[in-house]
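Take a look at this single chain in structure tokens; it is the form predicted on its own.
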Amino acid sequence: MNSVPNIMLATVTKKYGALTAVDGVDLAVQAGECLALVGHNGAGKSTLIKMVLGLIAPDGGQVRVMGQDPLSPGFKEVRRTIGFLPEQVLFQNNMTGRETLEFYARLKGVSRKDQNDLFRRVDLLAAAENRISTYSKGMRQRLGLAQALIGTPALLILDEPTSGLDPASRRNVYGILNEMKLAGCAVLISSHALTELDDRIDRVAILNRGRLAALGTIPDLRRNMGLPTEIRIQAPAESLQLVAQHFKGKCRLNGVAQLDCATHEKLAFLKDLMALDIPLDNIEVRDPSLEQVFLAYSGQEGQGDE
């Protein structure tokens, strides 16, 4: 990884009157890394992104993007290396998809020769000449991603990138993000769709009321909170009874045997189970999801969605 992070925040604070939207946040995103920014509505995610983009100034602390201050005059050139997809994608309805990408390419000062490749990547080539007014919400979202990819950015900032997309399109989006990562691009993704992110991010930053509640890999955060792994065992009734007896006081029987264990004890538990040498039909090992990690760190575990 580069010695200079693509994004660096040092004790960054932003206030709106009596409200502290971002409160002393320290954060870095390196080249080739995908970091997810998660938090409830009003947690400070959008404010943080606006400071990274240079749209608003922090009231305290330091923001650096590609080693430069986003508010400095020289940041104009750095912006050409940034791709941004806002939460709400708005385009001119009377323009075609191709005209839209040409417009954004001119704004970035980059070549307009690779447009067909961009349309292919987001599966919109067949609709490139159609007016935006004919596009569905999912098509507009994919066009928004295409404009963010213009110029092969070194930094991608994506706010709810899979909103309105079908499962196939969502898979394609994350495939594109993985390609960008492998090419050295840093990716900052803000999303409420936590179940999508589990196996697709390197680290997660959890914001709660403007503060950085947690930062790290999902396995590290699971261990830090002591969240258990659930193990579900499908087996003949006789085997389930033997499992319940062996793990007395730890096993719940409800058609299957369910047990919780510390994440670092999974292998030892499975070895112990195999040592019983009994018929088993299936074993499922369910580590705590990002959603469970988020709820635990935000103090909302066990509560419903907003």
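Keep in mind it's a predicted model, so treat the numbers as computed, not measured. Numbering follows the first chain given and starts at 1. Between two forms, the rigid core is defined as the largest C-alpha subset superposing within 1.5 Å. What changes on going to the form predicted together with the partner chain:
- Core-superposed comparison between the two forms: the CA of Thr263 exceeds or equals a 2 Å shift.
- Once both forms are fitted on their core, a CA shift of 2 Å or more is seen for Val243 between the two forms.
- Superposition of the core reveals a Cα shift of less than 2 Å for Leu53 between the two forms.
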Given for the second form:
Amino acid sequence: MNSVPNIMLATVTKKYGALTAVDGVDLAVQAGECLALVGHNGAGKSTLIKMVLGLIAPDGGQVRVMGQDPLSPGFKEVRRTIGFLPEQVLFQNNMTGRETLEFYARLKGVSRKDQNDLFRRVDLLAAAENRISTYSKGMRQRLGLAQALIGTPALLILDEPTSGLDPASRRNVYGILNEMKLAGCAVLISSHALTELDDRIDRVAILNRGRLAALGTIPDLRRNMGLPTEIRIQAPAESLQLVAQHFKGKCRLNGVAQLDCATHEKLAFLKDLMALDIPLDNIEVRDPSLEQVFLAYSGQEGQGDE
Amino acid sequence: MSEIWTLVTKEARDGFRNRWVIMITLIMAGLALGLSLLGSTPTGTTSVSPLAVTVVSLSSLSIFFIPLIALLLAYDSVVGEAERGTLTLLLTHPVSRVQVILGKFIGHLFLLAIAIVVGYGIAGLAIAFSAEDGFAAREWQSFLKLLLSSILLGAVFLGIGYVISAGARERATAAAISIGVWLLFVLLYDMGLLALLASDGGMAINGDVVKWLMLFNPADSYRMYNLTSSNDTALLSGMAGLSAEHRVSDISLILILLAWVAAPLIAACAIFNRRQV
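Okay, that's the form predicted on its own, but what's the structure of the form predicted together with the partner chain?
Starting with the chain above, the whole complex follows.
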């Protein structure tokens, strides 16, 4: 598995006039890996995806997809192995779901036989012969996902794949992504916020104003950000006093004892607490939420800019 | 090549699905029949064949109608797909932008050709069968020339439509520009020429200049081609008075129309290639 990464970006930059949409981004996605691009609207996610797809040219740096330059003429063959779901796509209303998939399958030059399998995977088999005008928003989104899965792609790029989906379909999407990943496909998805992703993503790249603000697994990001873990202790009043004395300066008392500690010191801290050997009613340990992590990264980078 | 064919069949199916073909064919047939039947009344029992009358009146109709429906078919093709998000998706497939334009062009031209051949064919057959002297060989030739040149005229304005569509940012802009272009070619251009001639009083500007100015407009080239396509049609349309040296040969007129097909298509591809998606 230590071959060329499916996607490789080296100091990629893209400018639109005075605006730098993507600014010196380094990134690699390996086969069998799922990477999420996260950022606010206008953080540069779509621009980055378009450069990977060879729809626009970077102003600086290098883009390689399956080892090839997406703007080179030879990239045509690579395109057959890429599945893409755009952020917003309205398929032609007067075509049926099956005709739509057949159209894109023919363009990719792959067999049109395994359509039923695709429809089954996104729960659309019953509606395959219906015109798209009768589809709900969620059904259209799922048809888009089926379209991206045509011809068992080696690289799957999904722009906001879960927008407009109910929680059950959303779980189904992540299930499909996982299957694809296990089959050796590299998956790149983009999302507005980290909170939407659950912990089903291998790595996260947080983009902020075109810059790569952070890259790593979600636990890594939590740790690197240095956001404290919050510990709440419920106990009889005299125990709380002892706790406050022992952890002088770190502890706040307001009915319960509240302490902040660095995530990696959490266990040592708890041992220390247990060593006091005092009666306690309950202990709550709260790691920073994904939303806090995301906001912290976006905020930090934003302050650095101004 | 198979990619183009995939795009062609999709456009063609779309044209049948949304009943575009059947509607336009019916409108064409209805207008053609109406015009021909009305047009043949004043000729009574002259020596002029009824089919020649039909050719003259149909070509006048086509000059207005065919550019309009061709532009309606084409103006949406790039900018519409861009707005629906399908253009980005399409371009991530193994198809080039030139193939996209060509696929749409061939598909649309096929739809237009069906509407023209069936619509005008119905009218032509009806006239021929109702006439006493039946199928004079010569008029069938002018009728065929009418059909072919009408398809060619449609192709010209499809190409112009793609230029507009590839360049426009929004569908509404593309629609507005299309209407403007249509007015320019079928109405304003000729009005301008007339105004030029009238103000000049026939002095300074010679016939050649006017002729070349006319040739520069595909709609006028089409008109010249059909109105002089036989002695009968020339007589009917008042073109018989043209001296031989002012006549432009059929082959030149066809070549002009073909150039008018090629130039916008090439321009559309070039503009589309530069378009940010």
